[in-house]
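Only one chain comes next, encoded as structure tokens, the form predicted on its own.
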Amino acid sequence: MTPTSSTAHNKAVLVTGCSSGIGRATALYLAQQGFTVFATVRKESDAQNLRDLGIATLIPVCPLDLSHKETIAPALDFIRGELSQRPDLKLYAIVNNAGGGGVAPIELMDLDRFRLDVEARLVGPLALLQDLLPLIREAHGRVIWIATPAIIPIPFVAGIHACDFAVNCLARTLQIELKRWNIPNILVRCGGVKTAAPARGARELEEDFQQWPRERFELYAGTLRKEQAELSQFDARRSEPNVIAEVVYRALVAEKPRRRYQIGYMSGVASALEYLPQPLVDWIMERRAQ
């Protein structure tokens, strides 16, 4: 597809979490392919960085922090204002990407951090969808959710995977609820991808080691150190975020998109485990954690 392709002509896509990683790569790639992209970021410095690229079809939306609801309404007003100035432009899709999470045993999870993650990954995206769905319905568009294959229990990343598990539920439920209008809800299920999150998560974990109650940390210390080493090896094999961007593009332009796409390091293994009986999967994961 070329940037002048009619596939993307007069179609806008809202991509969340575009300061780095998957969101940034996706926003740039879609803009280069001819979509008008509303790229949300939390910081003005990140918005200016996107403006400095000089891509006319790339429109930063700032600030939008989905974990802080007071930023959502002004961002929506901005998007609607931009669309009203371009009568031929239709909001065709939302790509839900923003969010994060950390590594911790459930017993030691920071509940305030987890609460923000839930807001960013679940509540915030639903607020966007509830407001913008009439525009997507009018454009005969679609909704894309970027998540991990989270139907399997992986120790110490429940804060991440619990949200992704819920994203799977939301996307599949919306697929049923919106079927009468033919609005696909598409899951792009990622394995390991190179972003800033792993390095940030490693720093936060080291800080948590110092802050957690010593007697409780010692209960998990050996296993967590082993997990650290395995994560370091995993991080070295992560896929580039551009491969996710290309899959998102294919999902947007396909006449009949698949309900699920899997991409990224080890995504196939994680997805395959879903087809096994849950007791067997639990046993496999328990053996892996020993």
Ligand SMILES: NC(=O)c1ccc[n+]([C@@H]2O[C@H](COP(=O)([O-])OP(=O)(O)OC[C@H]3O[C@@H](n4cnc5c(N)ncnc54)[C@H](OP(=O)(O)O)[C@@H]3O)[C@@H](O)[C@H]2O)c1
The other form holds:
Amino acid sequence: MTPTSSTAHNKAVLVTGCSSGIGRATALYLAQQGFTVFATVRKESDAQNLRDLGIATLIPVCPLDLSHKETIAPALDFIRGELSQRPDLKLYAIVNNAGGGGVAPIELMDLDRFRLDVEARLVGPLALLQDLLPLIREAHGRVIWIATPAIIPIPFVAGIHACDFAVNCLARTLQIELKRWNIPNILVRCGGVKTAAPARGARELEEDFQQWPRERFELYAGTLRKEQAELSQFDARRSEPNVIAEVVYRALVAEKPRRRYQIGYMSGVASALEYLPQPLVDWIMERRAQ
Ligand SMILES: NC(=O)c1ccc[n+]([C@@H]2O[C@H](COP(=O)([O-])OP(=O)(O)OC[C@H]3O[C@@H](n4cnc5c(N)ncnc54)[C@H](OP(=O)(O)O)[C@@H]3O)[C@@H](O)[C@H]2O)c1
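Counterpart to the form predicted on its own, namely the form predicted in complex with the ligand:
First the chain shown before, then all remaining chains and molecules of the complex.
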């Protein structure tokens, strides 16, 4: 079936993390294509920013902080309230996008921050899913997971990628567990995307350089500086967030969506590594790090 915007009619999609970047681009694009979008944000100023766009089908949900469970139940109540006022509107999909994460050697990772990232990427989305799955089942809907392209070990980004590995596990396991109700769990695996996150990560890394114990930092300083230089070249080539939004739309309207989509700068190369045996990938990554 050719995707058409009519397939969005009377369908609502919950997109998390819509203050900026991929989430915001996706929320706007889906709303423009005719979906009703529940766009979650943490700050009232971001909710107001979305309201100011004047898109009737774009409904901010605020505050939803996936790392703070006391905000989850009220956000869900709000969504249910909106749906109850429009019995023709069905909750069709969740797009799990929200999240952050920083750059650091595992030895120096800030564990409080990591705990929040795990909540934001894994525990919070599962709380949403557990609550909303009956509605998605009723709508014959689907679940989309935004993640990095591949489960391969890349040094200094374990704070982000450990969550991506786990997202990969959850999405693939859900695909099996929910198969009898035909609720696809789709991985949209993004390569480099031009958002606020890379610059924020670079800034936070500079701050961490000042705060980490000097003797520990010195152990990694050379490699981290090299990594920084490589990252800034990578940053210059990142794809626009809109290309992700378009793929999410395709995954939502395709009659038979793919289980995985690869999109964004270098996503294809990274994904290809998954076809190799794990010991070979480990060897390649170790050689690369030397
Ligand atoms: N950019 C890339 O190259 C890239 C590549 C692969 C995968 N991804 C993934 O794509 C997703 C979006 O990233 P992005 O690049 O678009 O970054 P971004 O512009 O920084 O957007 C992240 C969004 O997540 C929200 N968020 C963070 N922690 C949250 C929490 N605890 N609860 C609720 N919302 C939270 C942020 O809200 P606030 O504004 O309130 O902080 C923001 O709306 C992330 O999961 C990221 O891992 C990005």
